[in-house]
Amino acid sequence: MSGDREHRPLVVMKFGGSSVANPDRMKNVARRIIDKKREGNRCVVVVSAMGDTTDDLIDLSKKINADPPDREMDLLMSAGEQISSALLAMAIQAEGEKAAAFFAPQLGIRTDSVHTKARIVEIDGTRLQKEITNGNIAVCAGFQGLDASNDITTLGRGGSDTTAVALAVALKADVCEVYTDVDGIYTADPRVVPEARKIERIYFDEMLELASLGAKVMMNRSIEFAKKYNIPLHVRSSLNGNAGSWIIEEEETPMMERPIVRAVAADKDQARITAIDLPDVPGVAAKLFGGLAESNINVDMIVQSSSEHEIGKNDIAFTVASTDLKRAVERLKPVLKDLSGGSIVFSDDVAKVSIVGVGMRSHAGVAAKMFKSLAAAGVNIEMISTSEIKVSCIISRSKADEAVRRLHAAFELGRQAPVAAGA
């Protein structure tokens, strides 16, 4: 018997928070993980914090502490997976199937030390695969892990996701579902482009691309994993039965049958950082960005110009998360002060808007279109920043909205046919 389960596939199912937001949604999500089992499938259930949890603990632990410890936080975090995995199990249990829960330390899921953003080092999948072989579900708390101190880690936003990519390759699997209150992926966020389209099939770098410039439904960390190791990602409703998004290795498609831009995404969730009047010396940049590594906050767009103000200074200009604002500006305080001169100034009333495609490397003008686009609606473009799948431009906040709808009808994609498999 157990033999024919091993040559069943392997399916790893990720439900967020919203998919598991109450009693019902949780049950439907038992129902939606058993006909799953009974197509003949194996199961591995990933599950995020039910709804607001992570919120609601987020607040709770400012009014006990107004800087809380990360050791602590991660602790603290960790319990809204705990709970989510532990009621799931049970509504499945309930439905007449085998389901057992578990969380960080019987995953064996190994992180680094570094709290509230941890990266998995590795994964020991003996238990879950114990549990597999044995006909149960393994429900899953997701977003946690264990570092060398067998202390909890969290993984940062999107740990979830990342969670279930990262077992699906550990145990092999076969596709990583990932569960939304969307449909899948969509040329824009429908709720500012209700024109916006689902997209079929996607291919891992515009995926990548596009969760780290604002699309919200997956984590760009998730992706690399997935990529790395060519888990095929299938994105879908929790809410309803309709096909999703593939996320899958790029085909062997002619270039110029390809979509010159699949996707538009804005990232409102971005600061600009300013270091004025550096000296102009080998080794400035080392000093500035290297303090920002050793802090963890990840610089995105860079631009260095020459100094308005006095001869032989530069400016460069940054952009980091908005939430890591305060931080990067406490950290350049003292790295402004070894390099004798320069200050900060910055601002988190910007937002990224970005194209993205693989077309975009076959064809010329992308960029250009983009740039009369965003000037025929009244917006400045700050920054620019550009590969060979993407071209992001660093805005006003308040005119983000306009700027993607601007972009999305300009290069047509409410009526781009999307790639067809095999093509």
Given for the second form:
Amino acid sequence: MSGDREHRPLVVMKFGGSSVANPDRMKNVARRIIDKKREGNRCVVVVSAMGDTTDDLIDLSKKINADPPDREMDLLMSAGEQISSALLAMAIQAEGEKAAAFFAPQLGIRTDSVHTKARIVEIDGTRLQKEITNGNIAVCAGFQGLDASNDITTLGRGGSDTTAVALAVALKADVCEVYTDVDGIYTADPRVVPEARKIERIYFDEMLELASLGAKVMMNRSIEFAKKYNIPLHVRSSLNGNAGSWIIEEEETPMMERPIVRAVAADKDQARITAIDLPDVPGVAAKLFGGLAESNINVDMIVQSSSEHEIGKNDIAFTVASTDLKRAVERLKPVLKDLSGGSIVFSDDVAKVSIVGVGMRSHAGVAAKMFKSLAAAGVNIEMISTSEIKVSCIISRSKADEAVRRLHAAFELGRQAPVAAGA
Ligand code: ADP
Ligand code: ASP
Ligand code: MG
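If the structure you just shared is the form predicted on its own, then what does the corresponding form predicted together with adenosine-5'-diphosphate look like?
Full assembly next; the chain just shown is listed first.
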């Protein structure tokens, strides 16, 4: 191993589906990667499936089997990234650079066995280290891993972000660059709010909330990894050379202004389930949510209230991802039977809108301002949840975009935001 090579910075570059959606974009990405290498970097590339390939594969499966098993879904969906990684390596080779493509069985990425939302448990980077030491650009299929039985798993939608950050951690990369179809992280989804402003620097905790609350520009698990191992992320466009947004650790003495609200997010893939007239005795919530947890269904907001109909009874309302709604309702049926009481109502017509910012910690009245602005827009709030740095409301899905625009305007995010007292 040459001493020279070891000192060259190691960059993990991740390209999302839209960045490699067609052969021209693929070639453009190949040239960017080659430039990076020729600037003196060692490059590990993570690539997503081309364009809408993953959605198309899911649609195809539904035409064959209305309820396809998750294990086979993983094998099917991982094919998208297998194709794009091979093609991207070919595009690099066509420009005269050395590259090699890899998919899950070659990558040393070990996951648990929770098909379609597996978690990475270990990465053996030996093979990739060897490839880059030999001067190859390693092009890795994102989104996938292998479980203990050597079955292919996938990491959940948007999971190539997580592959990239996890590889950056395992290979001790100097930086992880995430190339996408926007210039960086904005104060709201720029497709919904045209006045949204690019954020130069945002903290891991804020980005983690935003990603978990529906800003799909980064997958939340990837931010968890980046925060845990303090890997700064640079999110930028694959279509231009503009500086993007840095996702970084929060400084003790802030180098930048801390706006009260950093950004607004909406998650339209939400469903609300209400278990009505449950017996008001210990252990009911444990049984209800225990059953869902056993089926790997994540529950988000939970609100419990005494029943309006009968004393000694409770209502528990909560939200799940809309893709989990059917399974959740099925799973709850035997639980209610066991509790000998209660019934279920549900709605798939909900969305969660949220405001996020570390400046909220030191500022009162933020939630009230949010509620007031939703009320002024005629938006009914069905559920509320708060944490130190976010406020979320469940509202009707049809009002989600309008609510985001109203909140973005109310907190003046389109221009220089006000600074929190004490920041
Ligand atoms: P990729 O295919 O590169 O992984 P994604 O489609 O997953 O890209 O994420 C990029 C998209 O995220 C953007 O096109 C944008 O519409 C959306 N998005 C949502 N919220 C934000 C935000 N706050 N800032 C930037 N983009 C956002
Ligand atoms: N192709 C996968 C998806 O569409 C993973 C990714 O794009 O990050 O979710
Ligand atoms: Mg994505």
